[in-house]
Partner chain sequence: MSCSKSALSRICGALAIFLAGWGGLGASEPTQLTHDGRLKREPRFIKQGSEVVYSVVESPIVMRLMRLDLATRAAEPLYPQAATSQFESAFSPDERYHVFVEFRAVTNVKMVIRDTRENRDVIFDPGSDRAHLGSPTVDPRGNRVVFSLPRTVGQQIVSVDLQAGNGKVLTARTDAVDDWPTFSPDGSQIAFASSRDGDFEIYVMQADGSNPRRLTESPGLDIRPAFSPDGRQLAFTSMRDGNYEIYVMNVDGSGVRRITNHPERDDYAQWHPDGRQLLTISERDGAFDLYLLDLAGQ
Amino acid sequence: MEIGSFAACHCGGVTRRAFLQAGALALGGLTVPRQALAGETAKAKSIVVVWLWGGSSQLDTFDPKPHAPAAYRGPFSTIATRTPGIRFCELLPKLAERSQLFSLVRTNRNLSADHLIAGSIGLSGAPAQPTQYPPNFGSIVARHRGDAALPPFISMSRGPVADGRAPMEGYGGGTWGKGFDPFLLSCSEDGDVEVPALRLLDGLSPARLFDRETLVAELDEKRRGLDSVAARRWTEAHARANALLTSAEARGALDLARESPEQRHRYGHTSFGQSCLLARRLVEAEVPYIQVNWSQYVELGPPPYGFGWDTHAHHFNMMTDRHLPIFDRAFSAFLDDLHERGLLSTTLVVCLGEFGRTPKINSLASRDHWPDCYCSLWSGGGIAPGRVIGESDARAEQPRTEPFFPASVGATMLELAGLNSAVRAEFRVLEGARVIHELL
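That sequence in the form predicted in complex with the partner chain, only its own chain, can you share it?
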C-alpha cells in the first residue's frame, strides 16, 4: 500500500509533548539516560553520515592515479587542492578548494563486495551472524542519547536503503529491534519533505492530517484492513510520524521554506542538495545522528531504482553529467554552511560508501565493486582537518599502509560522540575496534 505524500513545509503545528512521544517511540522504550554524560564528553554533538550508496570510485574522486595506465586511471584529469601535494579528480573543484575543512582516509577496506553485506558492515562495523544483526552506528548513538527531543536517528531516503534484492540489514536497529530503526524522511529537489511511513494513507494532505476527527476515522478504517502484525507496525510508524509532524519544533526543523532563497540555491536544487540542507537544519535542532543517503537503491535503472553510485555501466557519463557535479556542489555547501554557523566544530561529518570501485576499467568502460581499498572523508567535531591518512598503491588497488575497516570507522565516530570503549563494551558493540587516532 502506498499513501500519498505531502510537503512538510506546509504543515501546521502542535505540542512539544507529542514530540517527546515521538522520541520515546523511536527508541522503543529502551532508552538509556546518558544524555548528560554524552553531552559533557562528546566532541561531536551530532554526526552526519553522507552515504554514497552503491560505492563511489576512489580513483574518480579523492584518490586519483594520474600516472597509472589508461585502463586504470580513467579519462579524467586531476586538480590541486588546498592540501599540499594532494590532488582530486577534476570534477570536484569545490571540494578541492575546501580541503582544509576535512581530512581523508585513503585506505578504507570492507569485508565484502556485495552491496547488502558490505553496506551492513559499513554502517554497523560487523558482519551479520545467522541470528544476530548488529545495529547501525546511528542506532547505537540513538540508544545512548535516547532522551533527546527529536528522533535521535534520522535517515534520509525514499525508503529503507536497499538494492534490487532486499533492504540492507544494517539499515537500522538489527537485533536490537525495529524500535532502533531510523526515522525516515525524504526530501525532493524542491525541498518538500516527505515521511515515507505516511505513504500508508492515500491522499493524506496536511489539512487532513491536522483534522483529528478525520484522521482518527482514517486510521480506524485503515487498521481494519490490516492483519494484527501489520496493524501494529503501521500504528507505531504512524504514531511516530504523526507526533513528529504535529510538533511545532519538528515542523520548524523540517521546513526548508524557512531558509533564504540564497541558502536553497547554494546547495543546488537536487534531491541530494536539499537533503544536505535539511541535514544542517536537523543538526541545528540537535538531532544526534543523521544519515543522508544519496539514493534509496544502489542501482542505475528504471523506476524505482533511479541513479545510485553502482555504476557497472555508464560510469564516466554519470560521473560527468550528474553525480560528481551534484555531490561537489551540495557537499561543499554543507561543509561551508556548518563552518560559517560555528556548527562544524561540534558536528562530525563522515562521507563514504560501502566500498570503492575497481581500479581496472571493466568491459563496459565502467567500474565494478572494490572493497579492498577506498576513501572516506571526515570533517568537524574532533577531526583534525587537512590530513590524508593512509596511502594506496600506484593503482589504488590495495592499501600500502594500514587498512581501516568499518569497525574502526564506527569506533571513531562513536568515540567522538561520547561513546567511549567502556560504553561500547557495555552495549557489546565494536568491542576492541581501533579508533583512527590519526584523524583526531
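Please give the corresponding structure for the form predicted alone, as opposed to the form predicted in complex with the partner chain shown earlier.
So it's only the chain below, everything else dropped.
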C-alpha cells in the first residue's frame, strides 16, 4: 500500500484518494466514506471557523455601548454600518461597510471563564469529562465527509491551540482518537506555508517537498541518523510528505506564490492575513472544515505566543495599533474574495472566540475574561445576511434575550454542513442542541 493514499469506494463504486494521518490506522481512525453525498447536498460545502483565541471584547467590536458609563464603554467611538440601526466600533470601518454580507449573534454565552475549558467547550459544544473528550466540530465534519484528496479538517497553527499551561482538550478528535485530529498548517506573514509535522526534518518545506528527485535521498540520509523514537516520528513525517507529494490539489492549494502581489497585499502581510488567504485557497480545493486560528496561544506576548486576544493589560493600545486593524483588513478581504469568486454562498464562515471580555474596565485600564455575553459573526453557506440575533443589556454584561451556548453554535454549523439531527444522534454528538434558526 502506498502511504498517503488508499482504495476507498464511495456510493458510485469509484476509487478515490484519501489523506492518511500517521497513526490513524493503528488508532482506529480510518474514516469511513459517507454515502449521502453530504458535501454536494449541504448548504455549506466548506466551513471556515475564524477563531479569535483569547477572547475579543464585545464592546470594542460588534456590540459597543456608547451610552454606558465611561468605566464600561471605553475610549472608542462608534460608526454606522449598512445594517440600519446597527453600529460597530470605529476601528472596524471595512466590516461596517460590509455588514450586508453577514449576520451577528450578540448573546453567545459559555460555561467557563477559563481559556482551556471555555475553548474546549467553544469548539466541541460540551465540557470534557475525566475520561470523555468530545470531538471538535471539525472532527465531526471530517468523519461525516470521509475521504478526499486533501485532509478534511485543517487547522492553521504551529501546534494544538493552547494557553501557557497546556493545549485545550477540544482541539481535535478527543475520544475518537488521533485519526480525527486536524492536519496542522501554519502561515508566516510572508505567506510561507509550514507543515509542523515536518519540523523533524530540518529545512524541509512544502516547496522542497515538490522536488521529487532530491527528496528521497535527503529523507533516507536523515533517517539513518535518527534513534528509534525519532525514527517513528520520521515515519509520521514521511507519510504526510508523501501524501503532499502525490496530491496535485495539495501542491496547488498550499502555494500562495500563485496569488498576485496585489491579492496578498489586500489581505495584509501578517500571519493572520495570509492565513485567511490560504483558507480561501483551501475552500477552492473543497476542504470541508478549516479553522483559522488568530494565534496558537491566548497570551498577549510576542512569538511564540503570537499576540493573542487575552488582553488583561494594554488592551486599548493593542486594539488600536494591532488587533482590530489587522482583523478588519484581513477578514473583510476574505469575505470580499469569497463573494467575488461565487464561493460565499456555499461556504459557511463563523468568527468567534471562547468568550468575551469584562464590560467593566479593570485596574490596568484593560478587560478580563467574560463568558456571560459575547458576539459571533456568521456569513454565507445558508446564513441570511444583514441580521442581528439577540440583544445584550445596556452594558453588554448579560443577554436580554435568549443566550446561545456553544452547543447551538456547533449544531447550527453541522446542520448547514449536512449533518442533521439524525446524523448527530448516530455520532452521539450535540444531541438535542438547538439550531439557531434565526440565522437561517
